[in-house]
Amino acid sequence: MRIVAAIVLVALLAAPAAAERPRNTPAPPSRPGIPAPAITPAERAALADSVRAEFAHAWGAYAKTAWGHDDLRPVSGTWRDWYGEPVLMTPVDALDALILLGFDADADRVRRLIEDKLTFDRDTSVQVFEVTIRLLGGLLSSYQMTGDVKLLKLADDLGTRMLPAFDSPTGMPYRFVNLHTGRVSGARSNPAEVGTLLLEFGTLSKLTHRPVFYDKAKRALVELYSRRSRIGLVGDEIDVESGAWVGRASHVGGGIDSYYEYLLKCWRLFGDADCERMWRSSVAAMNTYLADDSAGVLWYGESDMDTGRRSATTFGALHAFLPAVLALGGDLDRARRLEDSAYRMWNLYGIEPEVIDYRTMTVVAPGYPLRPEIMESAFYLSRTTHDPRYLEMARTFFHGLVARCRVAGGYTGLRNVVTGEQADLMHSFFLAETLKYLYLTFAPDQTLDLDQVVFNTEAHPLRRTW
């Protein structure tokens, strides 16, 4: 499916700066498994306002305590920088959310910060995947929403400095590249880090008329796909120099997840027939060998990439992106059933753990770092089905966040969802993805038209303006 050229953004009512917005206290969620009355239009609007107010609380805390740094540490009232000196991870990642939610004064202040302080001419080795989805994606989406050519120039400079990462014998990128010297490192990578680059580099290519960006990122994706097993699965670790698989466990969780996402989304954004072919083949193998419906409840577990034999029955917060992708690909039955399973996982402790064993429904990894994927899937299912149960799910997720993760200094993840022990970090994706998806779920559908925009894996909306 090709997408058309415009994004539909409805102008939001003028509002005070984010840090000045009051907190709205939400009503308690309904009990798991007990159907709630359909959310009325007035309740839906109130929920959108509540999410917006919580975004204001989180952003205001960052702006007060960690301004100009990469991440906020909300419990200790300090900050974290990724590479010794800041690359403005939270400001760049959150800019399009500030615009979309109507915090115009804050967005203008962030743009001035980026233009005055952000430079990529630094002797620093950065992780190609994370910098691509957060910084490159954020600069591109914000450029498309504002027309500010300085943002595009920064994106062009960043993309150019990352090109040496693709100079491996296979064309699959190294994990790290020095932005000043071009020196690369990290030959052992994974499908997510190899295959989650084409949306951003492809968009940069179209906007700058430099084919090298599209060609390098697409070659990496094709080279990875060409090394799938006889039954169509990929493993969890690959050597980008030799092209040999180092890890042969196949699943849809972290390290592989967004590889599948980008096969579909690159077809949608660019109309790339190769991506369509690779998506259709890959999703068929995934549904055949990774889906686990043995107990009448749908999960996606882990299997050996060569035999398809089940090797683990684990599912977690990162796996919960898949209902969104299945829905976007038209498989609403599997999308609905898998989101129901993810919702069961969330309701085990009122907030989802990082990983569970779905056969025993016990926690394997108890942390929750404010991940967005389950909210993302509720958003897509709400938009594609118009079933009010996904608004109720989103309300449950929102209330869980407020109850368990809100602190005076912003929002923090949890080290353990069972005990409630808090961590001390507000990742940039909490603003860029988690709260953005919740807001868009409750906001009027016209706020953003899914037929005319494709989100990258960091929820940066990209549109076909070329």
Given for the second form:
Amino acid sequence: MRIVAAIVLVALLAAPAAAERPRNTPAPPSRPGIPAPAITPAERAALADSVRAEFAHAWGAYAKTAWGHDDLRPVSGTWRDWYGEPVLMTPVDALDALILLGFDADADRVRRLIEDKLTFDRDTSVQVFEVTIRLLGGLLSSYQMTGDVKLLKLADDLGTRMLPAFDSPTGMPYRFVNLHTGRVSGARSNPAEVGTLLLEFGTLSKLTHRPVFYDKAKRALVELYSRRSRIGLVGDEIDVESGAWVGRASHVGGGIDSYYEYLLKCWRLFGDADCERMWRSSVAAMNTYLADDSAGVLWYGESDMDTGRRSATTFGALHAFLPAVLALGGDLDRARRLEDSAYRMWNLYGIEPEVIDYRTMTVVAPGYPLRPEIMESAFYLSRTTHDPRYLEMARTFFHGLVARCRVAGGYTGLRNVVTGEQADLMHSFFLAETLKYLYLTFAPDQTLDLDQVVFNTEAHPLRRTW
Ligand code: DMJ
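Show the other one: the form predicted in complex with ligand DMJ, since we just had the form predicted on its own.
All chains and molecules follow, beginning with the one already shown.
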């Protein structure tokens, strides 16, 4: 398998750009009443191979053009660094995917790069949430896969340098922290940035035997939860110094999404009974006040956190994480129905827009930055139901990506899914999540046992080894 992977990678890197056209012809999206053609075991295996080949194309483009930088700009053939000096966002985020997909030589090269170049003693203010889910999560899962203690040491150093972020009057973290001075900024935060830290900080505690990481991240989560409204909802903006809500719109989209995800997953990963209790009451409120079940079609919209009154009927690419979490939480009925709705959103233009109004099925925000959530949900539903429908959905997603986002220099997000206008950025989550979830959907189930790991919100699998 490794040899095949290496051959695919070498062949793709050696091939001239014009010869890099994919073999797959995009399949037409299935429409209500017109079933998609069934997937045979041979086609499933071929799809896994095709996803690996596309991963090799995207990773190879990063390695050729942007090596040592944070993100590839695939259309202009340049790169982007988040904070002036690179923090190796794409290599660290992609490392466990390289290992999982069998690109061992590339994974070793990334580990050498990390050893040579990655240091966190820098006078830089970083975003705690993004650095936690991508870098801390990536270092921890790669450490668990390789046993390379240098990765754990880096994770320990990074976690330690981020601890001052939690020194607010409420214990909820500031959004930014300087890794050298510990200076914090960004008191106005949101549930996702406050509540999406415990899987990584908790794992760090378990692996280093330093409880401080677990305790700080757990306190932040509990402080946030304790400020939920009388009807059990959270708003979309909170002041971590006063603890007061600044934005009172409640939904499951960006800025709130992974708060719900981590309530469930910190129970699953750590067996934490407080997390179970917080998850159960939060999902009940979410299903009561945010679910919009009109005309037999399920969506999750926006409501006022105090009254539960509907304030918007918007849903988008980020909201599409929810079927995965509902499936993991055992609510297969809602998970299936919501993924069906998300699939309708995808098929409006053959690739999903960032936000739609589901009442009118019109586009509100037309971009597509290569997001993974809808594929993540198909992966969980495929694994939990074994319904071939989710393999078919995943095939539609994959073919849409290849048809619309593949360029000679890698994969690019779209500025507009309606016109097809391209952006010029391959976010690190495309390798860390989007292609990983697609690959795992088509690969044999034993490639990664879902009962043995809990994925962080950036698709880094964490194992309960303690
Ligand atoms: C990723 O960084 C994570 O999945 C996060 O939870 C949400 N945004 C991106 C992907 O869309």
